[in-house]
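So this first bit is one chain, no partners, the form predicted alone, shown in structure tokens.
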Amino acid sequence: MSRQIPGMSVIVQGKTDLPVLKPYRLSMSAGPADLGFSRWLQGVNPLTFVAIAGLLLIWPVVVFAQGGYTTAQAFEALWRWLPFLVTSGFALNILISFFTMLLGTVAGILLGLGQIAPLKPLSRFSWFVTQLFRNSPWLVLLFIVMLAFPFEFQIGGTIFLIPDWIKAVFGLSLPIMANISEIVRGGIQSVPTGQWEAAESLAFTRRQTLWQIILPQCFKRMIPPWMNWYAILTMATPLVSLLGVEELVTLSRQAMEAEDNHPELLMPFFGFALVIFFLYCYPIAKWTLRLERKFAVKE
């Protein structure tokens, strides 16, 4: 006996009439692979972190010891403009992130249910644009959608802006958006074929059996690759300031100009950057790997 339940890649088997639920094991799409980026950062020891940042500040005081500008001077200038930083620089790097994740969120759970659709050219067109946009790199991305979205529209007499992070957020989309994709469909292959049969046998259609029985189990799986992707996103969302965008590195580059561009202001400057991004990224690929170990499949 061989059958294919509709939308999904695995053929059920069997030698007699009376098929019976085997030991299955998990294949998830949450797997290790997928938390590669929070495994890593999570990894990193505080303690090592502060010997680096330690070595970065002595390295200007040695190099440029002979300067008239001063290390100390650089840390004043940077303390002056720290509010401004985290306020309109960092700030931004967040909200950009935020909007695009939540932008991603919802095209990738769509693309993802897509491809594993009975449908054949709905599924193999998902399949096809989750991997086209998952193998893309970003910056490309960043600059097709920049340079072909206008930068205006006009609606009626009224003309409207379109600010240049709200097109960033549609460039980092796309490819949060496949990777999403990835996850979901990944999540809803992890569940046994069994329950997809018996679902079917107790007259379920595959709507009820999708939104019922199957998505409420791989919810809780998709969490951990979710917030790892998350983590990413906003690592990744200085590349905007190449194309423009008035985020934290654009700022930093700004302040370092207003004060006369002094070498000594390098290493303050993106050192906060630094330890800006990973004091907010740390704490949630901590809470990555917790809810990982905590939703696993015990088997």
Given for the second form:
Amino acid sequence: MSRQIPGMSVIVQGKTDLPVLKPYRLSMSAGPADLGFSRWLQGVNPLTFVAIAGLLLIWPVVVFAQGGYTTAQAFEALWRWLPFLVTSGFALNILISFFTMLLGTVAGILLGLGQIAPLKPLSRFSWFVTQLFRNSPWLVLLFIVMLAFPFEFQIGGTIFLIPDWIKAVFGLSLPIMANISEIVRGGIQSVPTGQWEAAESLAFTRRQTLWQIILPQCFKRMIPPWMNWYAILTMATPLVSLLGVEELVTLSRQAMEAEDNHPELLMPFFGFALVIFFLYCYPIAKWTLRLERKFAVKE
Amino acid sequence: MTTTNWTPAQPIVSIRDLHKSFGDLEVLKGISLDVMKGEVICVIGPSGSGKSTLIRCINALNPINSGSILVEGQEVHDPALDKLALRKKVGMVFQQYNLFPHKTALQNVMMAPLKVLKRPRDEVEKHARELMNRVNLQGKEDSYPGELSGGQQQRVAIARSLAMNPDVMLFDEVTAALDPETVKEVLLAIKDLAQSGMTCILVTHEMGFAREVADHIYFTDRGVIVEHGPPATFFTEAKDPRTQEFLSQIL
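Switch from the form predicted alone to the form predicted in complex with its partner chain and give that structure.
All chains and molecules follow, beginning with the one already shown.
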């Protein structure tokens, strides 16, 4: 009774002596030091983006024949909206990314320490929470938090409104928390067990060992993957536009509507969003990999 | 903490019928031995005979299955035992040194007395510098472990253990990971320690050294003590064929 998904057919595993194309496998090893995203981003030639910008300039010319709206008019519209888009839109993306990272990091550190706790029920529980939120689609988590959480709460006689973007922060910080938890666990487990034993034989308590001997050794190693997740998160913040939070992408769409929805506006406006995210995240990716190399040499 | 009426006339470490398994693999099958205060004991034997496991049970790094280990009259594997109090009395040096890489040599030596015993810093530093001199590492105080040779690191590890003023020192194959030319400097440091009256339990492959410093030698094979005796007679008058075979391969 299964529905046929268009474009998918049953693939019969069989032997052949014909040359075959092996299935493409994404390497998805998600170890703590996996900086795949930063590596990809810093590997992008910045000229690529010059080329994209060039295409953006050509685009309105191409569609010019179909309408009366000119390139100059489209860019003039963007120019008019630009200060608003940056200060009200992109600023909110950054604000969301900051608070999400803050909340996700604090919760993630606690959860990561929970994962290595000697108390079995606690470590099991922390492991489960970590895996649950690491392996859930971000958008689903966002929908759950946005729709299931109250938009206001009452303390005493005062009603506090919870703005949409705060709820978005809660939603996004769940997967970030889970991934930071894995970074912490992986970092701690990368320290040889001999360090624990040496500290133990010197009568250090478990807590002293963790904070004074183990964590200082792996703290630096955790920074590059942590920054990698910050860049991924920042790139993911436009997801919240699907839920009506008035960040850059939502405001861009509203601005285009205010400009009578000329199709010529699409590329300048969304192209601008692309460029501003790139300008923000590219240096982070560069810096992440530089730190990773620096810490790697010291080991 | 439980009080005991242990006196220095009794064994400082007393092991009775010690059994230890890792899963289905029984590593120690009934070990008994006594160590008096100030004695130097060497445990020798082929690889996998349980020597390291034995020594690690003495400061409760490994739990045991049955039997008893008394250190100064206290049962090491009593669940009510204050393990920290035990470890303040028993120092341990490891094969892989296990120095803290983010601290200098001097900080490594000072860390436990400062943080665990909460002694005043000037007193701790003075003692630590004396210990660095004692293991012949003056001038290396501010070096990080990564900048020191294996032999130097191992001597820092010895000083780090001594900084806690232990009553018993455990050495777990401390020269096994070293370059041959640095083995001697580590053995000298241990010899100096042994001659100063420190109770030492050593697991070692250095037969010449064992012969020179040990008061008593235990030969273990497949989890039991096959034979033991003072070095003067142990090396020349071994009776058990397993001991004879082992010694013939080594000497």
